Structures are given as structure tokens and as C-alpha cells.
Amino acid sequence: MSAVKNIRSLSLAELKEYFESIGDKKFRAIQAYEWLWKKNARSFDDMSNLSLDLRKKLAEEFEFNTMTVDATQHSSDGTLKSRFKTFDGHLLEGVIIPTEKRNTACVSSQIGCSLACKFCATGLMDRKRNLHFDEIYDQVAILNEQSEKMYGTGITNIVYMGMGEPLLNYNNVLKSIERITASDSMAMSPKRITVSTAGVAKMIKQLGDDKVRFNLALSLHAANDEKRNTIMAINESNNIAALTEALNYFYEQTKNDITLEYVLLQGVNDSVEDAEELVKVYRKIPTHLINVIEFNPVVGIPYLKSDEDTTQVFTDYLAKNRVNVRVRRSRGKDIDAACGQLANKNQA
């Protein structure tokens, strides 16, 4: 085994093979595996039912690079934001959004983002690197522990809507979901997991080919290519027609829920004409819901939130045209934890 091998990259079968190779028993592998994925150990020292000598040997032969909490902030509305630090010193953020019926964890898939969507704070950052699958898992495990401590119950849902574009870190995102949903780990239902994408048509089709079992959300934000090009550069290579085709293919292959996300920007995409175009897109996609999202102000971004009257007229038009629409009110604005605000801003 390589001295720099990540122990969490090993399957249970590979762990058993390793323990046999050093003259130990197979059941030690089961014990170690439980610490890695069931008990959420943060270091080899935590594996208390393994001997000190064995823990020392594991530490010499493997990496165990866990995430740590660098800072936390509590919103007046109950939202909790954590800034995490990776083993190599990078920072990223995750959020818990509690409601009466559910506690949702919003997790990041990349450190920064390369897409530079004009209305998003993360888009102002450079992408440093992708997160490894076990780093994404760590976010979920830590947020679950925080949820149990803060709210008396663990997380019930997960959304990959934090920093980064999940489909540009495809393999790690799918591997993290495999671990989160595995019976020997957190055993969360994939139906309680939603992956959000700015729209990478090729990878949406790949999700269909891979017959994934989780739900998908498309960050649409404009219903014609001209407007979408101006606020989301990715549309120039993944236009609405390509995304429509990809989403239909995804649904044909999986029958999983698809949500359209639409952030209202004052004077940009919030007119009745915009709503009319959105209805036309909605009709072409097997989506079950449009989430209309309040824009959250970000320093350095020129857009403004649509006023309440405009929002009401926009959503009323959708509803009258038999669109299943919901206004997603911002949570955690006072701690920069709301949609589009995650940017590792200095925290107290």
C-alpha cells in the first residue's frame, strides 16, 4: 500500500485484503470501516477498539484527511452556517436550514467556482479545486451532528446547492451520494437528495445513463438565451434547447423529480413577458415545480431584489397558467448564508 493512499478510498473488501496482508484478522477491517463511515471518526486516534500499535501503523501507511469546522454563525431565523477547512488549508461553506418539517443541509462540491454567474457571490471567486468525495461526505456528517445538537434532530434532506458546480465534479459528487445513502453509512434515502446544476447538458444526460436515484434542480434564471447568456456564461455552450433535451432524457431514464430554479432580478427577468417565456420553457420540461427565489444582495454585484408587488404579479401569472410555483424565501441573509451568498466571508 502506498504511504499516501487515502484510507477512505478503500472499499471494505480492499480493507480486508490490507489487514490480511499485515497478518491481522478480517474483522479488524469491519471495525475500521465502521469508524470511517458509521461512527464518523475524525482521526485514527478515534478508533478506540483498535490497538495503539495498529492505529499507529494505519497513520503511517494511510492518509485520513478530514474536514474541520473553522467557524460557525447563527442567523436570527435559526439558520446555521459553518465554514469548513480542508486538510490543505482551503475554506468552504455549508448551511443548515431548519423548518418545522425538515432540516436541510446545503453542501458545497467545489472550493470556489469557475462559472462566474453574474448574480452569485461564489461566482466572484476562482475555483481552487474540486472537493473529494469524502470531503463532501464530511460536510454532511458534521452538519448532521450540528443539527442534532442545535435542533434535537438530524438532517432530513440534502441539497448540493452550495459553492461550486456539482456536475463539473461529477465522479466525486456521485461517490459522496453513494456513501451518504449506503446502508453501512448514513443510509439516507436518495429521494431526499437534490443536486443543483447551472446546466451542463452532457453531464445531465450522463446522470440519466447512470440511472441515478436522486433529484435534479436546474438553475435556469432566464427563459430565453439572450438574457441567460448575459447573466450565466455557461448558457453560451449549454443553451436552453440543449438543456431541455438533456432534462427530458434524464427524466426518461430515471423518472426522478426535476425542479427549475429562478432567481428574480429587478428589471432583468421579472416582467410578465419573462413569466410568459418561462411558462413556455416549463411546458417543454417534465418538471414538477418552479422555485422562484428572492435575490440576496452581494457586495460587488449590481443586481437588486424584485419588489413584492412585482414578485406577486410574476408568480400569479405562472399560477394562472397552471404552473406549480413556489416562492422560496431567503433564509440566513443576516449571516450571508442565503442562496448565492456563500463566499467565505470573514466571520466572527
Contents of the next structure:
Amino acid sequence: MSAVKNIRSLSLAELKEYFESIGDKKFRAIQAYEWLWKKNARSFDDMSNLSLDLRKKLAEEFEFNTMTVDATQHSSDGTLKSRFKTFDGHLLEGVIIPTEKRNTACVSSQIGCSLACKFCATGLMDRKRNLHFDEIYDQVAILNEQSEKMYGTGITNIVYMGMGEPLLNYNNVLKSIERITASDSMAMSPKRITVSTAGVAKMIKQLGDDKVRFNLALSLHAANDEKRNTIMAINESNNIAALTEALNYFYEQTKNDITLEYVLLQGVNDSVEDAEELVKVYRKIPTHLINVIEFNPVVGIPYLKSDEDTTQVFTDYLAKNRVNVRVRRSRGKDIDAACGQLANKNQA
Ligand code: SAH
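Hand over the structure of the form predicted together with S-adenosyl-L-homocysteine (SAH); the form predicted on its own is what we had up.
Following is the full complex, with the preceding chain placed first.
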């Protein structure tokens, strides 16, 4: 069995080589490749312009590990959440968030998460395994089809803000973006893709070295190390100074957009002193935007969202200090589709 290869890990050249080796025509390889990356076949049986014999042979020699939709939920605000099932039975979630101008797909990069950030539902789950690049791609392709059906237009933007830490599944995340942006596949602009990280300094630098063309978001959530350590254990090995240095390096190498994310937790990180410290961090990072995120309640997690007045005072302070700040109201709360609520629960 170990000789069985994932057909989607083959390049077009390798696929051509394979077809030649079995005495078939090269153009069959092009047809098969189109099924894989343009027409988004879900099984060899879908490849209707290949002969039955050929489809059977491919099915014997290759794995084709597509994801299926296990359930879909609609929020009253238009947000759509889908639970996907992997070939080996794991569950994960992806979301489409429609606004007037865009349909943003939010995709997962791992099954569960190893980081255990104190305020996040996914953090309560164990990390089961990394998603393979074609599984990440499948989420995008399926959400795109759903978006076309539901809203009449496909997805316009992608955020890697679902379950998991993308930079701890680095190669698959990059390969998935290579496929999503490839001209022989979905051809989406990398400028419309944002990868969000809890902050892995070494891998942020690696993104710079790899000269990636997509945008980055850092889940900062606290502007001093002592506080950040208490809510995000990853800060103990990736502190704010290390992240600041890494983000400056990333920006020098790529000039791509960097956004800071800051979820407001009542009585934890929402005081004026916290805002003051945040301004100082903001000044050291080549970023143009702080997204202040409304906290979404999670069963079993003790934090509360900051009240309206406190949120206003906090964001006013930032704005007065020439920080470009945007408050992100949560979407899809009624179906647990909002940030930090993805944990495979409560679906019909
Ligand atoms: N691991 C990556 C990708 C997940 S993105 C990262 O941490 O960036 C999910 C975003 O939602 C992160 O900014 C995360 O910190 C935030 N988040 C997690 N739990 C939340 C909650 N309960 N309410 C609001 N935002 C939350």
C-alpha cells in the first residue's frame, strides 16, 4: 500500500510521465490534471472524458483524498458554516462571511490545534493532525461553489483563520496557496489571501525568505509579555520583541500587508493602559491596521466580552493616537461560526 501515491501531489509533468509509462497519451494527463485542479472532480469516477478502464487503473494506483461536506448551517446574518469530513473521518470547519463587497472564505489549516490559547474554542481540542494541502484546497473549492449557489458570486477573499495554526503546518499552507493562486487552477490573487498566526517568529521570517505574496495577520491580543503569556502560552517562546523583529523582517522582504488582531477581553486587556501599550507596539511594527475583535463567548471558557463603553474608550484612544483601527463585530455567532468558536459542535 505504501506505493500508493496521492494523485494531487503530482505536477503536470509528472502526470504526463506517468501516462506515458502506462502507454497512454500525454493529452490524457492534461485532461486528468484539469479534472483535479480546474473542474474540481471529487473522485476518479467524475473524470467522464477518461475511459472507464483508465479511471479504474488510476483508482488502483493513486489515492484521491477529497473532502466531503458533512453538514452546513446558515446564520441569520447570512454567514454559512460547513463541517467537512476528511477521507480518514476527521471533522473540521470552514465558513463563508458575505458582506456587500466581498464573500470571504475562512478555512482551517489543522484538525484541532496544539496551541491552547485560553480564549479559543479550537484551543480546547487536541491537535489531531495537519491538513494536507489538497484538503485545504478542497475547503476553498467547496466554499467557492457554495458561495456561487448561495450568493450568486464566488468567494473573493480567503482568510486562514479557521481551526489550527497555519505556520505550524507551513509547507501545506504554502502549497495550498500556490494551487489557489495558480493560473492552471483557481487563479486567485494572493493579495486577497491572509494567513493569520498566533505568532511563530521563526516561520514569519521564513515567509519573508520565501518571498510570499499573501498578507499576514498577527493575533496579538495583549501588548505586554506578562499579559500575553497568561492568555497565549506560545508567547513564552515567541515574545512580543521576537515577533516585532520577525514582522519587520517579513515586511522588508515582501512589502505585504500586516494586520494586528486584538480580541477585547473584559477586565483583561481592555483598559486605557492596555491601549497605551498597544500604541507603542503598533509603532514598532510595519502595520497599517489594528482589527479590534469582539470576543465571542465559548462554553467552558471564563472570559467575557468587553462592554460597549469600554470598547469605545479603548478604540477612541487608539484613533486619537493616529492608529488605524477597525472594530470587527462578530458574524455567525448563532451557529458558532464566529472567530474562536470553531469546534465541530451542534450540527444537524
Ligand atoms: N491560529 C491562528 C489562526 C486562527 S485565527 C491565529 O491564532 O491567528 C482565529 C482568530 O480568532 C485569531 O485571531 C484568534 O485569536 C481569534 N479568536 C480566538 N478565539 C476567539 C474568541 N472566542 N472570540 C473572538 N476571537 C477569537
